[in-house]
Each structure stands twice: as structure tokens, then as C-alpha cells.
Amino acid sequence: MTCEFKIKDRVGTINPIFTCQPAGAQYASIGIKDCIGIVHGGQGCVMFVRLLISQHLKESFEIASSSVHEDGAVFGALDRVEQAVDVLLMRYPHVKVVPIITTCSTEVIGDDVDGVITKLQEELLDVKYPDREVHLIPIHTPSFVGSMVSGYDVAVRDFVKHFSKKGKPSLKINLITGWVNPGDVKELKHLLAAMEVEANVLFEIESFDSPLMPDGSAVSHGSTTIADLEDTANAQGTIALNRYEGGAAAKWLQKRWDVPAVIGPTPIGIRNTDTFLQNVKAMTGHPIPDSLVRERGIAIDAITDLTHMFLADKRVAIYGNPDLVLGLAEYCLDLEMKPVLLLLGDENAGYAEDPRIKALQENVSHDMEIVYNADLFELEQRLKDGLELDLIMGHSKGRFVSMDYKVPMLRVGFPTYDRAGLYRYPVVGYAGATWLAEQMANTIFSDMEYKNNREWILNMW
């Protein structure tokens, strides 16, 4: 039995798994309080990303564009940045944080975003807004390299580099969540609260599951404050849940401010959640309370009800963000399932050194393929060539493959827009482990009914 790790052996991309770097920077920026980003590029560079995020979270939010047109793409468009910053600050008097997120067009033409920020500080902020706190932050995310995953990682690092400030040592930890849902943040905060651990949560998007109030006062925006970001330099340590979505910021804090860093594992499933809690305990000295031991036991009981009878030996394909995919694959193995195809949607040379991938290569007892720089055509082609699957796990972009080849699919990851309320449910922690196992089983059950399988195909009856 082999676990083959390889790059896609085909030129070009058909039905991409990821979108581009600026999307990741935009997703990071919405997690900061009093922040509106300006995407320096064409109008579509913000419109389509905002549509994706709004479809996923079912909420509206503010993000701006410099709206570069043909003349700017030829002659430069820094004047559009100057106008955008001024208009934004006039219209939104509460805004304090303005990341300038570059795109492929403005990086290709060589717009000096860092230089124009220096100019704006002297000629606009110091003159027109002298008594107002405003932070202009360049975030370089050219779309022709990387993906939305690396864009998120770059943005988190750049926010931390800009704001972190050495001061009085803090008893808090830094928790870098990675690209998660409001339900994940709620679950992570619950675990830390149970251990009586305070944290600077990067980024706090629980509030995107926002109410519709009679007075119209509720607005969807992130809750991570400037003070939280400044305090990252003073924390006991940093725990970045994902290697590729916040790992760069954790490493930078360790190098610059000597804040100890622990990167991963993504706390998907029982085993990885246990490790996360042990890391928090080692970093803070706070014990793991009996309440969490009980939650763990409830999750294990729920999983035990499903694993051997309904999930064991089921063949799974998983695609999406790399930390999510690898965390789900590890959890599927713990559930006695067989992840046979993992698709990672960008070309990252670091994947070859990922200890999770190396562990899969050394330990899996069935044939598995891990393909990077992959697209959803890879999944379709393998199904066309006879790959047998019981379940697909990934975001909504793969739904047509699921429909065409009649393989049931559990929506997980970003974006998910053809199922209701998934952003409310965690995939991390003990609650996430329970939800995932039950949803996998229910997806398979529903597919049996859809295919009129009156004699259920189970491992035992």
C-alpha cells in the first residue's frame, strides 16, 4: 500500500479549488474592529471576493476598492489610493485600520504602495486628520503567485508586524485561528474559557453570526482590537492552529519578540483537540478541567455509535485549504475511514516537508494520493477513470462533480453557500468532532435513500 505525494501532472487549471491571494487578505481584514480594507485593483477584485464571503457568512460588511481602470493599469494608479483613503476616512469616521491590499494588476505595474502610504501620512493624515488614529498598512498579495491561503497568512503576519508593541508582560496567549467560521471561534473561546485562559484571538469573527435587531443597531464586523494586536508582543506564547494560515505570524513573533510559538496541529477530531489542550496547558500552567474531560467523553460516545457500523472502510476524497484537508484526513483515519484522495489547491514547495504528510506516507495502510497544485478536474478525472468513493468532503465549488458522478458530498471549508447555516457549526474541538462524524453518517444515510438502497450497505447489521 502506498501514499503517493505529487504535483498535478497537467498544465493549466480547470475548476480551481482556491481563489487568489487578495481574497485571503480580505478575509483576515474583516476580523479586525474599526477596519475597512482598500483593495488596490480593479472593481472585480473586491466585488467577487465580497460576494463569496457574503454568500458564505450570509452577512454584509464593508470593504473598499481603489477601482483601477484601463488608464491606471497602464500609467499607474497611486492617485486612486490617495483618493480612496481620503474618501474612506471622510465617510467612516470610526475607521482606524486601513490595509491597502494589492492585486495582480497593481503589482505588475509596480505601484509603490509603501511609498504612497508615507506620502499620505505626511500630506493627508497629519494635515487633515491630525487628531485621529489611523493606521495605513501595505499588504502585498499579487494574484499571480500563491492562493487565498497564502494571502491570509501574509495578511496576519503584516497586521502583527505593524501593531505588536513591547510592553508589560501579559498572562494572555495569542491564538491564531486560521481561516475558520464563527462557530469555530465560538468553540475555541469556549475551550479556553473552560481552562480559564485569556487570549488575543486573531481573528475574532464570532460576531459575524450577528442578530437582526429591531433598532437595526447590529452590524457584522470583527472584534479583534488594536489593543489585542499590540499585546501580541507581550503574550506568554502563541498557538497558531494552522501551519499555512497564521504560521508566519507566529514565527515572526517568536523571532522579533521572543514569544514562544506552537504551530498546529489543527484541532480537528479527538486526537488533535487533545493535543491543542495539552499545548495550552503547557504554555499557561492551567489544568484541563473535568468539564472538558466530560465533553470529550460525550464526543467519543457519539463517535463510537457511528464508527464501526457506519463509517469504517468508507472511501473519502477531500479537497480545500491544506490545514483543513490534512486535519480531516487524520480524523477520517481515526474513524477507520479510508481517505484515498487529498487535493491541495496551490503549489507550495513546503508541503513536501509537512510532518503530517510524511506521517501519512509512512503509516497509511491503503492506497492514497495527495496531489498539490490540484484543481477539481483532478477529482472528476479520477472518478471518470473508475475511482470508487463513498463520500466527498469539500466546499460548494465541487457540488457539480458530486452531482454528475452521484457521490454524496459533505460541505466543509470555504466557500459553502448551498447549505444553510454551516458557518454556525464548528469543525474544531470536541463539538466539531461530534458534528463532523454525525454529518458524515447522515450524508451517507441520505444518499442511500436517494438511491433507493432499501438494504443499507453497512459493515454489519
Second form
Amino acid sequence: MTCEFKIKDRVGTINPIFTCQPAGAQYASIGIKDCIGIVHGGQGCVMFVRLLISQHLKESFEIASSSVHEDGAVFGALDRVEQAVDVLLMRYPHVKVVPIITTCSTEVIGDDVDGVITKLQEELLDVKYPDREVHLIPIHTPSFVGSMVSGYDVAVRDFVKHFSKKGKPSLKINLITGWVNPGDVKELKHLLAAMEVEANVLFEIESFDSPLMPDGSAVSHGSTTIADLEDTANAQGTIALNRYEGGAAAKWLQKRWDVPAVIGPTPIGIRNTDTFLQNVKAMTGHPIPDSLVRERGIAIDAITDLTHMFLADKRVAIYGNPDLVLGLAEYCLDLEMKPVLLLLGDENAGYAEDPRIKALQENVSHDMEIVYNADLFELEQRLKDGLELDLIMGHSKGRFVSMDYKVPMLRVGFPTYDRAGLYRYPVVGYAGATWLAEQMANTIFSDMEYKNNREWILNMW
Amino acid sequence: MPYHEFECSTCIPERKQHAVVKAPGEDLTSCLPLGYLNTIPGSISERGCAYCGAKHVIGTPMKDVIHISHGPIGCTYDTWQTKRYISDNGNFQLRYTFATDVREKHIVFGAEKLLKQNIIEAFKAHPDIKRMTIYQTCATALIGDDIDAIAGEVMEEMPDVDIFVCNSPGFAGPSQSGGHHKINIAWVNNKVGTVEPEITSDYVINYVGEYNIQGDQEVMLDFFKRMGIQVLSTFTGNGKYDDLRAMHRAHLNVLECARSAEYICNELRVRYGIPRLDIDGFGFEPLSASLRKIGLFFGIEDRAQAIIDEETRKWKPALDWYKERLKGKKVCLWPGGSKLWHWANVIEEEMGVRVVSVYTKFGHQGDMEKGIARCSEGALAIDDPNELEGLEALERLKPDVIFTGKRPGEVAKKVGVPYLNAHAYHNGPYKGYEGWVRFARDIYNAIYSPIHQLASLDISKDPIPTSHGFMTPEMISDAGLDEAVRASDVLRPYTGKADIITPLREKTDYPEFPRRQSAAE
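Okay, that was the form predicted alone. Show me the form predicted together with the partner chain next.
Starting with the chain above, the whole complex follows.
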């Protein structure tokens, strides 16, 4: 029995698991209040990412484009950035934060975005907007490097780099959530509130799940403020939940401002949530209260109803963002399930050193593959070749594999546009552990009934 | 001048000439916004790029083709699973998408070798598919990969495959429209005339500018088949690659979306002498006139008229049921391009609504000419709208419903305006007589949704109506309706099945028309 860790052996991508870096930077940018990013490139790099985000969250977010056309591609397009910044600032008086997010086209033509920001500071901001707080932040996210995951990581780091400012030591901690849903942020804040710990949440996106108000006044936006970002330098410590989405920012804060960093684990499942709370306790000295003991007990009570009878030995394939996939795989093992295939959608030098992957390789007693630089065809090919699966976990783009091979699928991660409201529910914390176990079970139950596969078991349990 | 200046855009004065209000007595000589100009950076326009115009809008609806984008993964991923162009071969074009996955090393050293490996891999992964389209992206255009050369090389080495190359990087033009043009011309230059079709009818057409959104093409093909017309190819919805290589043998090009596909029709006219006939599949009268025109062209008006009579008899009472209930409802008709003129007049005539605004994301002045000509007085027409202008217009016009895309639909939702998806439809198809009734039904359902009514109630200050435990759309729509209309035994709401396309795919009982002797020989 082995756990193989390997790269996909085709060079091309059939049905990608990820999109490219600028999308990650855009998702990070909408978490900041009074922020509208400008994506420096062709218009599709923004239009489709806005669509993707709105498909997932069923909300609209504002992100601008520098609208590079043919002339810009030939002669350089920095004038488009200059114009974009001015137009944006004129028309959106509340905007204070403007990341300039590069793309493949503008990185290839070599536009000096850092240079034009210096120029804009002197010639535009100081002259035309002297009394207005405006931050122009270069974010280099060429699409031919990394993936949306690294784009998110780069953007969080660069925001923190730009804003963090030494001031009075604060009792807060920095909580860098990684690429999560509003439901996750809500659960994380709940856990911290139970421990009476205050946090700078990067990014505070609970407000993405916004209402339709009678007067039509509601808009969806992130709620992390400039003050929150500045204060990251003064925190007691940083907890970055995800190694690949926010880990870089945590490391940078440690190096630059001596803010101790704890990176990971992603608090998916009971065990990783326990570790998260232990890390918070160690960092702040606040005890874990009885209320969380009770909550944990409710989760474990629910899970106990499911594990031995229904989830044990179920064979699972999981794909998506690496921290999510690895967290889910670890949790599945605690649930007596068998994660047999993990697909990571990019090639990241860090994977080889990831302690979670090493631990899986050392301890898993069933046959398992972890494929990086993977695409969804890797999953399909294996099913075609006879891989037996009881469950797939991943985002909506893999829906056809599930349908074609009649393997039930639990939507998790980003994007989950083909199911209603999933962004509202957490996968992290004890509530997330309960939700995951119950949804996995219910997904399998529906499939049993649909296929008349021992569905009578459910008559009595 | 009738230009409309948005308050939010006074600081970008060039926008002023992009919006007009059609005032009394205005005609197109004075009332026409600028169009298809470079986008103002930072304005938060809704436009996409020329890559998506080529690959996503026109290329991908072709159903028996490996669609591969030569570039980093993002372009491929982002344009995947965001449209509803279905096909009768199991939706291969929706289920699979391919990216060459260009990385930094390829940017530096070139990605042609990578491309070739990709092509071979993709064919190997799908041994039943022998056709491929390759789309250039910004990155590979800028590094100057010679995609045509690689495609040619592979075709020599693998004689059973055929590959089409479209060089339309994202930056090639102000919007997706640039890509429409590029792929039209590339197809007629490189592929038309390379296959000879079997001709089975005296009346042979290409159906052009039709993308089979929710089955539109299949609905229209049913009419053509009932008229005994052979449809050589559809450009491109539910279309086959090799059929489209044989476009040169048609007698007539029947053109639906003139915005995205008039170029190929015009070239086919110049190069092969095939006339172009613009039609409308939307709306009873425009569709009837279209079928009549096609009938007239071939001298088979009677066949067209038979369909028109049958379909109208069947579906008009349902359409009118909705028309009575939609009278005077204000509509913002905010699609991408051609629907602004396809729909502007006919939804007023046949559904009784009032179009208070039209806009186009990527249309040209020609689209606005047609759209504004078909609008009623007072309509606000906007070219390349941006986020703030859209909101300002919604606030000013207070429409009852908006027809637009998914994301702008979310913006409208927040200000209490229900939306219908103008690109992908809610529950289409919308073409054909039955389809048009489905559109009316969807509009009705949006406007008279009980939830929509609840949304505007502020429970902290408004009196809370406690008399009802529920409302139905009809309780709302029929409250003020004339008794004669309400009690009419002619009018009836739509009662068709959710899926009207599968039965069409199974249909075989088409009439056989004897061929003319001379032509058949």
C-alpha cells in the first residue's frame, strides 16, 4: 500500500481545476473596504472573473479594467493605467485602495506598473487629490506563473506589505483566512469570540452574503479596513490558516515586524479545529471555554452517528485549492473514509515539502495518489480505467465527471455555482465539521436511493 | 442634440455622446450615440475581450470539436461553463475545454513545441474527435508563436484530423466584437470550400449567427425541415465542423445575429454569390415574416404559411394571456448586441411592455440604428454602459424588469428590480412561437413574483399586510384586470413541458417533398 505523490504526465490541461493568478488577486481585493482594483490587461481578465465570483456568491462586485486594446499591446499601455486611476477616483469618491493587478499581456509587454504608480503619486494624487487618502498598490500576477491560489497569496502579502505600520502593540491577533466563504469567516469569528479574542480578519468577507433591503440600499463589499491592515504590524501574532493562501503574508509580517506566525493547519475537521484553538490559546493566553467544549461535543455526537455505519471505507476523490483538499483528506481519514485521489491544480514547489503530504505518505495504509499540476481529466481518466469511488468532493467545474460516471459529488470550495447557497455554510470549525460529515452522508444517501443501492438501510438508523 | 449626460459621468465628458434619449420628432440623423470605440479605462464597463468574442461566443458552440486555447489556463477556465449553448451530441463543447498551459519558460523560449504536444495529447484523449479549433490568447500573440505553422505540421502528420486556427488575442479590438469579426473571416478564408456536401433538397441554406442557446437552433431547424429546406450548416450553435466547411454550396444564407456573423455572410456573398437574408427567430410577427421571406425566396410560401397558421393558432392565445397582464410594464432591454434590435419593438407589440431603455455592450452604431429606430419615444439608449450609469438609469427609469446578463442582474436585484437572463435565458428556448410564449411566461413570473412584492416591504415601518398566508402571481397580476379578460375562455397561460427540445430531437415525421426533376439529376 502506497501513497504516491506525482505530477500529471500530460503537458496540457483538459478541464482545468484553477484559473490564473489575476483572479486570485481580484478575489482578495474585494475583501477590502473602499477598494476597487484595476486589472491591467484585456477586458476579459476582469469581465469573466467578475462573472465567476458572481456565479459563486450570487452577488456583484466592482473591479475595473485598464482596457488594454491593440495599440496598448504594441506601444505599451501605461497611459491606460494612468487614465484608469483618474477615472476611477473621480467617479468613486469613497475609494481609497486601488491595487493595480497585472496580467500576462502587460507583464509580457513589460509595462512598468511600479514606475507609473510613483508617477501617479506625484503627478496625479498629490496634485488633483491632495486631501484624499489613496493607496495605489502594484500587484504582479502574470497568468503564466502559479495559479489563482498563488495570485491570492501574492495579493494578501502585497496588501499587508503596503499597509502594515508599527504603532502601539495591540492585543489582537491577525487571522489570515485564505480563500474561504462568508460562512467560514462567520464560523471563525464565532470561535474567536467564544475565546474572547479580537482579530484583524484578512479578509472580513462575511458581508459578501448581503441582504436585499427594502430601500434597495444594500451592496456587497468586503469589510477589512485600512486601519485593520495597518494594525497587522502590531498584533500579538498571526495565524494564517492556509499555507498557500496567506502564508506568504504571515511570513512577511514575522520577518518585517517580528509578529510571530503560525501557518496552518486549515481548521477542517475536529482535529484541525482543536489545533487551531490550541494555537489561539498559546498565542493569546485565553483559555478554551466550556461553550466550545460543548459545541465540539455536539459535532462529535453528530459525526458519531455517521462514521462507522455510513462513512467508513468510503472511497473519495478530492480536488481544488491545496489547503482545502489536504484539510478535507485529513478529516476524511478521521471519519474512517479512504481518500484515494487528491488533485492539486497547479505546480507549486512547496508541495514536496508540505508536512501534510509527507504525513499522508508515511501513514496512509490504503492505495492513494496525490497528483499535482492536475486537471479534471486526471479524475475522469482514472474513472474510465476502473477507479472505484463512492464520493467526489470539489467545485462545480467538475460536475460533468460526477454526472457521467454516476459518482455522487459534494460541492465544496470555489466556485460552487451549480448548488444554492453553499457559500453561506462553513467547512471550517466544529460547525464546518458537522456540515461536511452530514452533507457527505446525505449526498451518499440520495445516491443510494437513486441507484437502489441498499437504500433500505436508511429505513432504520 | 438629444444626448443624455449621466451625472456620474460628467467627469468623463466623452461619455456624453454614448447615450441618447429618443425625444419626440427625433430620428437617427440626430439621435444616434457613438459606438464601438475604445473603452474608457477604469470606467467599469461590461465589455469582454476579443478572445472571448471569437472562442467563447462563436467558436465553442461547434459541437464536434476539441476547442483548445493556446495560453495560460485562465482564459480557458474563465470562459468554460458560463453559457447555455447546448448540442444534440451530449454537449461535448460544454463538457470539455483545453488549455496549452503556457508558463513563464514558454514565454521566454516560445510555446510552439508545447502547442504541438498539446494537440497530440488532446486528440489522443478523445480518439473519436478528429476536428480541432485553436485560439490564440494575449500571451501567445505577444510572444509571436506561429500557430498556423504548427497546425499545418500536425495535419500533415495526422491526415485524418483537421485543425482551424483563430488568431484573436484578447486585446484585438474594443470588445468581444473584434473577435467575432476575426473568427468569421478566418473561417471563410481557411475552411469554407474544403468539403463538398451532399445536396438533398432543392432549397439549401446556411443558418448563420445562431448559437443554440437552450435549443433555439433546434426549434428553428424544425421549421426549416417542415418546409423541406436542407440546412447545410449552422454557424455555429449545434453546428458541425465539416458542415461549416461546406457553406459555399448553400443557395441562401439565413442570418440571425447580424452583429456577430454578418461578416461571413457578406464574404460568402462576395466570394460565392450566395445572397444574405436577415431574419428574426424571436416574436410571432417577425418570425412569421422571416419564414415568409425564406418561402418567397424559394417559391414555397405555401409551406411557410402552413407553419405560421398552425403555430399561431396553437400559441397566440397563450401569448395574449401574458400580453394582457404585462401591459405597460417598463423594461430595460440591456443585452450584449443584437437582441436590442431583435426585441425592442416586438416585445412592445406582442407583449404590451414598454421599453424604457436599450443598451449594448459591444454593438456598433449599426445596432443602435436598428435598435433606436424600433424603440418608442422617450427610450434611453446607452452604448458601452458602465456600472454607475446602469445604476443611475435604473434609479431614474424605475423599470419593472431588466433583461441583461447574470452579473448585472445581481446589481439590479439589489435595487429591487427583477432580472431575466438575456444571453442565456431563464427557461428557454425563446425562439419559435412556443419559445416566445416561454419568454413572456418568464417575464410574467419575474414581474409578478410574490417574493419580489415582499422584498419592498420594510417591516420596521410599513403596515404589514396580515390578511394572506400566501399570494400567487395571478392574485397580483389579475387584481386590476378587466373581468372580461380574466374570465376569457380563449386566453390561457402557458402549459408546455419544461423540456421541449428532447422531443424535437426524436421527431422523424417530416414531410417528404418531391425534388424538381432537373435539380435532382
